[in-house]
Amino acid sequence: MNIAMILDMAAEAFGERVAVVSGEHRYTYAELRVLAQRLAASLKHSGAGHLALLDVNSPAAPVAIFAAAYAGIAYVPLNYRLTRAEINELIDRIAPATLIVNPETRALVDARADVRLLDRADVLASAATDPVAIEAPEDPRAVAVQLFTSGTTGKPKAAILRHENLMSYIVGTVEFAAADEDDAILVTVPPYHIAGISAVLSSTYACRRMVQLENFEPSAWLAACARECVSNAFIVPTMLSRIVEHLGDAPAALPKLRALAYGGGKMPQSTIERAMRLFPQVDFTNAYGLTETSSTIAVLGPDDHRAAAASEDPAIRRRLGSVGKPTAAVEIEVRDEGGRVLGPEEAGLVFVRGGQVSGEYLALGSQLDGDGWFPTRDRGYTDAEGFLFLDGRADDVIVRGGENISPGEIEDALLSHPAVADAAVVAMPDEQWGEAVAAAIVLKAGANASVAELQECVKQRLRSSRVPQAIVFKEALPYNELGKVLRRVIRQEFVQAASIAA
C-alpha cells in the first residue's frame, strides 16, 4: 500500500470535511487531495527524486506528504531551524528535488541548477482548480519519508521509512473515520520531525480537522484550542510545564478538550500530576516511540494515568514516569549487553520488533539483526506487569570506575528536593575515575538550596557513587524544540570548567 491511499479514503469518504486549518486559511480533504495530485504532476515531469521542505507548520506540509507519495519520490522535511550551512549541506544530499520554501526560508538556500524552488504561497494557490487524474504508484517497498537525525555526534544520518512501515502503523493505530466531525488536533509539533509526519497521516486516516500553529508559546496554544474547539493534541513535555505554569493553580477552560497525549522526552511527575489537575475532563496518553519506528511503539493510556495517580502503592504510582505498555503492532524487549533478554526491574537496552519498525538508514542500510530486532539505543527496564520505564540513552550513560551509572535515577532523586524545578545529570571528566556525575540545577522561582544539601538529597536515596561531584545552577536547562534536554550542551561547559581549572 501507498500512503497516498489514506487522502484518497479521506476525500471519497468525507471530501467537504475541513482537514487543514492555519490562521484564516481552511482547506477540505477533497481540496488538499487536488493540491497534492497537481504538485504531483508537476514534480513526475520535473526529473526530481525528492521533495524537501523547509517551512515551518503550514498546508504546505500535509501537501507535500501526499504529492511526493502520488509522485513516488521521498519527501524530505527539512529543519529550517539549522544554520544556511547545515540546510545546503543537507541539500547536497538529496539533489535533484524540488524544495518548498516560505519568503523567510528560501534566504537560506544556496541557487543551484538540480534544485527547484517552489514558493509555498503557489503550492496552495490551486485548491479551486479542476483535479489532475493520478495513481500512486503500488509499491510498499517504496521509500515514503526520509528524515535526517540531529547529528549530534557527527553529520546527520537519514532515516528511512517505507509505505509500508507508515501504513502498518497507521493501520494498527487508527481507526479510519473515527473522528467526529467537529473533532480537531491542534498540531504543534515541527513538519521535520516524525511525530509532525504521524500527525498529518493519523489525522487525515481518522478524517480529523487539524489546526497547525506555527511556533508553541503558552497563551497562543490555549487561545487556538479555544477558538478551535480542539478535542485532541499532542505536546512534549515541556510545552505542558510552560502551559501549566501559565494557568496557575486556575483550571483551564477548555470544555471541549477531550484528550492530550505527549511524548518526545521525560515528563517530570509533578508537571503531569497537575496537568491532571487542571485539565480534569482530560484523557492523558503518554506516547513513545522514534523515527526508525514510524512513531508510537509503546503507550501509557487515560486509564493506567488515573489509576497511578489514585494509588496509595508507590509501585503502581511511579507508573506516572513511565512511557506504559508495547502497542498491539509491536513487541518489546530489554536485554543486557550480551543480547540476554533480561527479567522485572532488570535495567539494560530496549529492542523493538514490528511491521512499522524501519531500523534503515541510508548508506548505512538495515539496523535489524536476523529476527528483526532494533536497537533503539534506550535504556530502560520492565515492571512485573509490563510496563516500560526509560533511563535515557545508552551514550549518556556515565561510567565510573567501571560502574555504569544512568543519569536518570539521579535526575529523580534531584527532582524529589522541593526546591528543584529541573535537572539533567551528565558525565565530567576526572582524573581518578575517569568519568563523575555533574549536575545541572534549575530552582523554582524563589526557591533555596545548596550544593552540599543536593548532594546529601541523592546520597539519602542512593549510592555514594551517584552523589554528584559537581553541581551548576542555571536559569534554564537547553532544550531542543521537541523536549529533549541537550546534555551536549551542559556536558561541554563541565568539560570546559574542567580544562580552565586544570
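None of these values were measured; they are calculated from a predicted model. In this text, rigid core is short for the largest set of C-alphas that superpose within 1.5 Å between two forms. Numbering follows the first chain given and starts at 1. What changes on going to the form predicted together with the partner chain:
- Taking the rigid core as fixed, one finds a CA shift for Val34 smaller than 2 Å between these two forms.
- Once the rigid core is overlaid between these two forms, Ala69 does not reach a Cα shift of 2 Å, moving by less than that.
- Once both forms are fitted on their rigid core, the CA atom of Val451 lies 2 Å or more apart between these two forms.
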Second form
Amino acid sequence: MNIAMILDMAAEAFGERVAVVSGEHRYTYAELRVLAQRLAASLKHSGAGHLALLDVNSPAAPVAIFAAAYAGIAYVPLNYRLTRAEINELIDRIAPATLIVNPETRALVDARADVRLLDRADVLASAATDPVAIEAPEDPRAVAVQLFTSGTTGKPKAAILRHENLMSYIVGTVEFAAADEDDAILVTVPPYHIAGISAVLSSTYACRRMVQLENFEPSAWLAACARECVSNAFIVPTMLSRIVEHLGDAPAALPKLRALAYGGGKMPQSTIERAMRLFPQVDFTNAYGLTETSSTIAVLGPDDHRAAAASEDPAIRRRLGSVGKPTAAVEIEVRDEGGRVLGPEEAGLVFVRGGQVSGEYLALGSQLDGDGWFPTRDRGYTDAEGFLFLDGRADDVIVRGGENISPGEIEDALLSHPAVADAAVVAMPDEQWGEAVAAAIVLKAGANASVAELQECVKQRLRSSRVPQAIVFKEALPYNELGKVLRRVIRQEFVQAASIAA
Amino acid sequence: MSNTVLNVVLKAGARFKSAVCDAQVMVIKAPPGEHSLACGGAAMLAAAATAPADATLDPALAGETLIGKRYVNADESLELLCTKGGKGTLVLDGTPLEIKQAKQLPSSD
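Moving on from the form predicted on its own, kindly provide the form predicted together with the partner chain as a structure.
Everything in the complex follows now, all chains and molecules, and the chain you saw is the first one.
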C-alpha cells in the first residue's frame, strides 16, 4: 500500500485530464506522474531521507507528495512564513534531505552539504519527457508525510502520517473518479497544512482538476473561480469572512460554483448565514479534522446546512455552528476527564478512532490509548441526534477556583454587543482564583463601549463567574495566517500586565 | 480452472493482480482465514509474482473489472478496490463479486 497508487489510478483512468492549473501552467495527470516519477528516481540516487518543500502553492507540491511516495521517503512541506532561524532549525531535523525551493525561499536556507536544493522550475521542467518506470514500495507502515505542527510552546512537534493512514482516509471518504470532466477545485490553503495535503490526495483520487492560488485575496479568489469555472473550493473561516465582506450585498456571479467546504477554525454564525444567502445555489460543507487524523473526521453536509438555516427551532438552527457527524471512516466519543463516555449535551473531551488516525509524533510516539482512541484535546458535546459541537481547545479552558470555564460562550456573549467587532477570552493569573477571565476586545470603527458595559453584557447572558475581570481594547487581535486567533500571545500580554501591576 | 483453488490469507492493504488480464486489486477488508481469489478464471497473484505462461482468460468469467470500483461478496465481509481495470471477473471462493454501490459523499477538501 502506497499513496502513489492514487496518482497511478488517476493517470491510468484519466491521463489526459488536466490535474493542476497554476497561472498559465497546466499539467495533466499523465504529466504529473512523469514529473513525480522522474523526481523520485533522482531522490533514490541522492540518498535523501526526506523530500522537503519550501514553497507557496505551486504544481511542485503535488509532484513532491507523489515523488516522495514513489521513492519511499517522507514528504515534509515547510512553512515558508517562519523566520529564517526557525526554517533552518527544521531543516536540521530532516537532513539528509532534498529541498525544493523557489528563488525567494532559496535565500532563506543556510547552505549545508547534506541538503540538496532543487529549484521548483527544474522540478516542473519538461513534463513531456519519457516516463521513468518506478515501482513504489508497498510498506503500509512507512511514513508518507511529516508535518511540523505550529506548537504553542517549545519546539514544533513532527506529526507523522503513514501510507495506511492517508490511504484509509482517501478510500474511506472519496469515491474514485467522482469528479465530472469540467469540475475544478480552487486550492488556497498552503501546502504545509494538512488541508493542503488532503486537497491534493482527494482531488487526484476524484480526478478533479486543481486550480492553485498562491496567496488568498478575496478579489483574486473570485476572479480565479470565474476564470477557471471552479466548481468546488475549500476555505478557512477567515477567507469566507473576507469573501462575504468583499461581496457586500451583491450575490456572487459564479454559476459554476457548486460546493464550498470550510474548516480549520470556528466559523462565525453570521458569516455562514450571509454566505448561504450570497451563494444560494452552493452546497456548504463544514469539515472538522486535525493534522493527526489525516484531515476530515466529521462533516456537516449541505442538507444539514439548509435544514438548520430554514428552521425556527433553536435546537436545529444552532446546528449551523456544529461540525456535523463523524464520517463513515471514523468513530467519535466525548468523554469526561475521568474517561467516562458522555451522553448528549454533556460537554467533555473529543476522542476519535479509525484507520486514518495516526495520532503519532516523532520522538513522542503514538498518543493513542490501548483501544486506538486519539485524544484530540478539543472540547465538545453532541446533541440528541449526534451532531458534534466544538467548544475550544482543552488547553484554552480557564480554571477559575476549580470551575472549568470555556472561552467560547463568553466570546459569543461579547460579540453580541453591537460595538464589538472581535473578541478573545483567555485565562489570566489571579491570586484569589488561580485563574481569572480576561478579554481582549476590538471595537467596530467609530463605536464605543465601556468596560463596565461589556461586563454587564456578559452578566446578563451568563453566570457571574464568566464575567471578564479584565478587559483590554486592541486595534486588532493576533491571528496566524490561516485565521486562528493566537490565544497564547494574548495570554502572555495579560501575564505581563499582571506582573507589572503587582 | 485447476489453478483457482490456491488458498491465501487476504490482508487489508495487500495487492493482487490477475494472471490472465490487466486487472489489479487492493484488499480493503477481508474475512479471516484462507480463501481462493480468482480473476478471469485463474487464481490471482501477489503483485510482484509472474503469471504462469499457460494461464488464459475463461470466456465465461470475462465480465470485466473496472478501475476505482469496489467489489464485495454477498455479506460484504470482503471488499476489494480495483486499482487497474481488466477483462476478467473477480471471484471469491467460487462466487463472483458484485460492485458495491458508490457512496454519495460531500466533498470535504
